[in-house]
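Take a look at this single chain in structure tokens; it is the form predicted on its own.
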Amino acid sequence: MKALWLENNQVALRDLPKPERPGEALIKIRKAGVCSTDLELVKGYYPYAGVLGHEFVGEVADAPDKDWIGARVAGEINAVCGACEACRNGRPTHCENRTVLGIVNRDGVFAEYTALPIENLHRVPETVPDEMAVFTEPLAAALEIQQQIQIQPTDRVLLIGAGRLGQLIAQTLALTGCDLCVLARHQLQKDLLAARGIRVISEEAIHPRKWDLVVEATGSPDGFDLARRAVRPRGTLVMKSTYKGDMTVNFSSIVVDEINIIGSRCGPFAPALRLLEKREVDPTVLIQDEFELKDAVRAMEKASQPGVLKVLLNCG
């Protein structure tokens, strides 16, 4: 099969095997998401050499139930061991074991097939077309933040960084009908929250320490700068991005203010699913392009852009 192999921070155009994992089911790609973890990986930010991608929808090939074969599906990223404390204990995400999807010791999606548990799939409703169930994944993502914080609809709350992820936040942050403004920089990135009806503010605009909640979602060290200057004594960060290499960071003014800082990454992928099929979120406005699998590499190099949004890879 073709795939879309990372190594020494250089990506190229390989053919492998199909991937075979015993008790696992063999899922067809029929489309994938560049997202920026996969431009970060590219970057050298964490030591993976592997198949990229992580976002998907496809079709089960094989499976051991073979009720599963042919279904259209979804898949989370973490392949978890049941049995270390952190899986015993409630939190897989978290499992000591863990392999994850095109990042930690498991080849991803950018390519003909990939291979997943079971347990992590998760069935796409018939209504729910391609090209929104391959956002299932980051939509699920911005979902968290939601099952970690109780968003009030008084709380002033600030998302700063409008991109791929940016936007899948604001429009599930909205629906908590919360006071939201949005720091976008570039055009599109306004023009898409404007349609829908959300706030966005300019820097000079964002009084500090005024937020009751700020989501910092841009990846870079200065929008942490912003974001902790935003939040109000006793207010909460909950931070969105992965970010390569130190920062530093002002801890005495956290404690002093009494900050709580939530890390949050993967999310709940049934509620996500059920937010595309009833319309109540449209990722597709975030497309910008599509790529055969055979030009994988022109399609990082399209995503890597400053201000490029979501560029999809059609893998089947």
Given for the second form:
Number of protein chains: 2
Amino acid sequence: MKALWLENNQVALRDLPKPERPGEALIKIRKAGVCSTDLELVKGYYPYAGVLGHEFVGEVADAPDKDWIGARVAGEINAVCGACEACRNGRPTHCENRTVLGIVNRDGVFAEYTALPIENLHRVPETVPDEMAVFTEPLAAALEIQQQIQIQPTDRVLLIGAGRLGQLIAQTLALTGCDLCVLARHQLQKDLLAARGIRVISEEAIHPRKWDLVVEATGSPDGFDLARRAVRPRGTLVMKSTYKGDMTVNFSSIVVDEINIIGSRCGPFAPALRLLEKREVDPTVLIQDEFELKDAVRAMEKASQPGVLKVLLNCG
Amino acid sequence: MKALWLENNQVALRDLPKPERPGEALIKIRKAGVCSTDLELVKGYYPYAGVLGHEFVGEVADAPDKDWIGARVAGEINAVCGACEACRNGRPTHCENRTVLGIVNRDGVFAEYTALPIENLHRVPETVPDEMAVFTEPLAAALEIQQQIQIQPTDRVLLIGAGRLGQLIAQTLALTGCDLCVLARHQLQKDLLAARGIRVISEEAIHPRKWDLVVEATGSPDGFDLARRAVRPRGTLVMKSTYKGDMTVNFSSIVVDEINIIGSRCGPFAPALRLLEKREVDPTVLIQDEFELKDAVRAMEKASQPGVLKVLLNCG
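Same protein, different state: after the form predicted on its own, show the form predicted in complex with a further copy of the same chain.
Time for the whole complex; same chain goes first.
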């Protein structure tokens, strides 16, 4: 099968055997999405060699439990042991022995087929088309914020960054009724937010030390400094960006202001699919281009251009 | 009156007029305690010129409300406006216009007298002697941790640092029934913990990525790195230390591990006095030396020696 292989900071299309993982489902990929994490992996954020990609919708081609064959599915990306302390304590996405689809020791979805344990799979409701279902994983990551912290409807919330993930975070935060403002860099990002009635704010208009909650989703270290200035004493700063490198922070000011900083990663799939089914969010507005799998290298190039939102791959 | 004055990183005994703050209580200081923050202020952690000191027990010498005259009191250190957004939203210790006793624009308690608003005062129960009551402020700071986060009795808790504040944190955390281990540097620190049945752990024995909650109270940046290594994914890291300078942190790992970092500062006085009254904690074991106010410079020198715990000043 064709697949996009990453090795030594280089991506290239390769011919590979279909994945064979005993006990797991074999999934024929229909659509896959390019995520900022894929681009960071190419830059070397984390040492990974293998098939890239972790956002997908596909169809189960084979499975130990035959009921699943033919099912259209989205799939959670952490394949877990079920036995370690994290798994036994309800934190499977932090499994100590996990592999992660297209990220850690597990070939991903920029390919004709992938493999995942059946417990990772979620059936996609019939009324949710592929171009929506392919966003289940990043939408779940957006919802992780609300899984971790309580957002009060009266909260003043500042979202810094309105790219691929930021747009989904904006759409989900807006559903809480909170007083949301979004700092967006590019015109398209601003237009998409405005079209949903979400308030866009300029950096100059961000009042310092006033925001109950600040979400940092820029994908760059600059976002943190702005977030730190914006959050109020005893406020919460959620960090959604992963990138290579260290940052310098004045921790005494975090102690004096009693700031709460929370890292936030993978989220729950079932609520993401519920919101898609009810059309409470619309990720399809993010789609800017689609490529065939054979043109995956070009798709990656397109996705890495500044301001480009979602690029999809048609794999099936 | 005699008072210990800080200016340009130098402390010296001075003769000053009694404080006069209309509408506030005049308090005759009985005992005061030297805190790490006092030592950091001398080093220049925060630019302050004035009378040092914020931990005290005293007697109200004069007050607008005559009922308070003669009362033995401890006093909250943040004098607040009551009108700003922080005050109106139940966060008075974060008042935007606050002065802070011996720290920000308000003369402190290494003196014969100090002044504070009456609403800052807490009557000390008769059964709590001065040498206990003088610890009300740092004990309240220890309790702030439990004001901010829920500590489950099953939590594995690591406290890094067993100095002045660390000892009080250890005593209060132990009351939750949690599985507490404390990393202490000096033999006296270890002996005091052991005498209360609190487990002491060596750095080599700290299992990485295993602790539900890690409290950093070393007063130095090194403590953070160890705390970060020790805390489990989705665990909580409470930071109690303030010191001069910045720190370098890998924030991507905080995102991937979904760590919760919380700065923690001043805490509630009423529960601190309740615990003292019921003898659930015993801060007096920390007292290593007492000086008369006229020897306050020597008291500061003594307090700055490595491993020295509490040094008290007799001011009355």
